[in-house]
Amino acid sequence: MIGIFDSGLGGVTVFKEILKTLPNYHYIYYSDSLNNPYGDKSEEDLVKITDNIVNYLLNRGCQIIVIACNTASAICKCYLRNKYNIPIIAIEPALKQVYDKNTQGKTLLLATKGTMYSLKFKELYKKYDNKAIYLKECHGLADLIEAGLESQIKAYLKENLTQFKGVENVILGCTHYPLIQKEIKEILGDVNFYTGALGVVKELKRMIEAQKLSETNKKIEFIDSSKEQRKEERFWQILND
């Protein structure tokens, strides 16, 4: 059994990529919308929150856990990996992908405050900075996406991204952001998008082989910490879109 968690429904964008390559496993997707957003929480609070989620998923029988949230990955992955004797895969912004494919291209990286100010992100950025990367902290954007507020999302993007017209690449450093690629293109034009999802899929495949996890009949369980029915409805809508 494989556990995947996020602060809400953003991690579904990662889960969809996982299912394309690794469909025949038992998955539990944990949406922690009760504690959403993660991006503005203190390190201490976020460690406690994610620790409780991992503990829950372990008690459910998960053998591998995927942190499908850039903020939680950046802040909590070292603590969680040190505490639990289980493979924990953590997503990270796709700076390496851009560096490998378009080393000199002008790039805009969108992320939450929690991700952008974390030590892990600063180390990653320093490693792949080509002096043509613009960083944009998108305070509140993930909340708008989680709530599905389309008109407010468009207004937010117009106000905050118009100044970056002319970039070639956009790194979506929050798993909610791939849900609004169309809206971002309306502001920035035909940019290239990069996410950390493919890196997660590659690492998960490697871990499954190392753990010798057997394929089963495909099974997906959805759990939301707020227990709101509309969350599950939107989960399946996004997953099957």
The other form holds:
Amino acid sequence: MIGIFDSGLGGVTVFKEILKTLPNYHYIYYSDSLNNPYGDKSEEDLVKITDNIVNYLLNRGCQIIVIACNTASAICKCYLRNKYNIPIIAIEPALKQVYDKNTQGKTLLLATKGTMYSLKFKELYKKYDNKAIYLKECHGLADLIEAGLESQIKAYLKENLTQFKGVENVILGCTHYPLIQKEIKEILGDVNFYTGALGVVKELKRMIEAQKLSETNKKIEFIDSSKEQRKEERFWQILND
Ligand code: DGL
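Okay, that one was the form predicted on its own. Can I see the form predicted together with ligand DGL too?
What follows is the whole complex; the chain from before opens it.
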């Protein structure tokens, strides 16, 4: 069994990529919308929150865990990997992909405050800085996406992204942001998007092989910490979109 979690439904953008390559496993998707947003939480709080989730998933029998949240990955992955004796796969903003592309154009990286100010992000940025990257902390954006507030999302993007018109690449450094690619294009035009999802799929495939996890009938279980019925409906909607 494989456990996947995020602060809500953003991680479904990662899960969808996982299912394209690795459909035949038993998955539990844990949406922690009760604690959303993660992006503004202190390190201490986030470690406690994610520790509880990993503990729960372990008790449910998960053999591999995927942190489908850039913020929780950046802040908590070392703590969780040290504490638990199972593979914990963590997503990271796709800076390497843009660096490897060796592009001349400018890049805009969008992420939460938690990700942007983390030590892990600073290290990653230093490693793949091609001197043409704008960093934009998107305070409050993941909450709007989680709540599905379309007109407020559009107003937010207009106010915060218009100044970056002309960039060639956009790194979506929060798993909620791939859900609003169309709206971002309305402001920035036909940009290229990058996410860390493919890196997660690659690593998960490697771990499944290493753990000798056998394929089974595809099974997906959804859990939301707020227990709002609406969440489950939206989960299936995003997944099957
Ligand atoms: N989806 C999460 C991420 O990738 C965080 C959103 C939030 O709860 O702030 O960073």
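Shifts are known only where both forms have a C-alpha. Positions refer to the first chain, counted from 1. Remember, it's a predicted structure, so these values are computed and weren't measured experimentally. Between two forms, the rigid core is defined as the largest C-alpha subset superposing within 1.5 Å.
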Hey, quick one: aligning on the core, which runs of at least three residues have all their CA atoms off by 2 angstroms or more between the two forms?
102 to 105
